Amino acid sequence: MTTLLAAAAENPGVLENISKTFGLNWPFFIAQVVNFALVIFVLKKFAFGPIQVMLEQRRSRIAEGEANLVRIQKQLADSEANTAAAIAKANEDAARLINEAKTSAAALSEQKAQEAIASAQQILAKAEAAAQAERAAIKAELKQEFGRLVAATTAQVTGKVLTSDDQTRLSQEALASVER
């Protein structure tokens, strides 16, 4: 090339030469650098511009999404603490819940027990109270028929007729000696 330099610049010709012999001209010179330029705005404005559009909206899409991505372990995590930490209140406070109802429990079944107990000696005394009475008079009734069986036996054996007075004296003796 700088031999073609030198050789250009002692004879002009040299230059004009190579132009001829390897078809270079003005005209075609032009109309390529015409048909580049439109080939450049066309490429430019149907093919660059709206891929890299494309790929910058993608791009962006994509980074988007590794924000949201981080933001939603994130939330993740902090929703993951709060339930452990809402399930152990949960738990502290069913176990405060179980023992108070424990403790509960046993006082209230302690407070039945024991007033099941008064119940039961309440109900044994009025039993005892009846039988008592029952038997009392179970006894003035035995106590009276054994008196009038003496007194109508006494008036059979002896064959007299007794009076009331004698009857309850009879009786009164009878039952005397049997109480003996």
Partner chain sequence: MTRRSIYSILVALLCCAMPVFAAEGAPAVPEAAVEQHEAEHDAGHAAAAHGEGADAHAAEGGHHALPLNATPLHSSLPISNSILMVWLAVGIIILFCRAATKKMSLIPTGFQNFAEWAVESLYDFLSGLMGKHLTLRTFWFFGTVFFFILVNNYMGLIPGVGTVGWKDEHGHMIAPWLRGANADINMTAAMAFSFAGLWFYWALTENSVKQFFAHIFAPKGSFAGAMLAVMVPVFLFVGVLEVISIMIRPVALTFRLFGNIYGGEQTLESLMALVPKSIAFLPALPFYFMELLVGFVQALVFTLLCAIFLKLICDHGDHDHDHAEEGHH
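Given the form predicted in complex with its partner chain above, I would also like to look at the protein as it appears in the form predicted alone.
Next up is only this chain, free of partner chains and other molecules.
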């Protein structure tokens, strides 16, 4: 273009030759250039301008949405990590509680076993004491019955009526001879 203008400046007939060759009419060309500039201005002002603003707003909303998405993904990852940590801690607590319950149950079982053994020993001691008391009562009763039988037999063999002193003495002598 610069060479064309430089050539036109050196030789003024060049522009006329070009305009005749291409059929250029300068007033129409200038009017078309002005019309074109007006159309560009109107389109930029009323069509492209609002569209560009709207596109910029959408671009900014999309960028904001992507930033929110990244933030939400990070929060989700943090939340999942926190949830996993909470679950792990809950599992540890549950395991600890189960172990404590097992230990407590074992201790309680041992305590109850000891109490049962002590109770059984008490029952055995009471039964043994009761058996000894019953044995002593039976033994006393047998001694009394044995003395009465010895005295009755002696009375029948001798044909005498024995006094209570004689009966007691015979009974004691018979018991003494049996206990040896």
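Predicted model only: the values in this text are computed from it and were never measured. Residue numbers count along the first chain shown, from 1. For clarity, a rigid core is taken as the largest C-alpha set superposing within 1.5 Å between two forms.
Core-superposed comparison between the two forms: the Cα of G23 travels 2 Å or more. E145 shows a C-alpha shift below 2 Å between the two forms [criterion: core-superposed Cα displacement of 2 Å].
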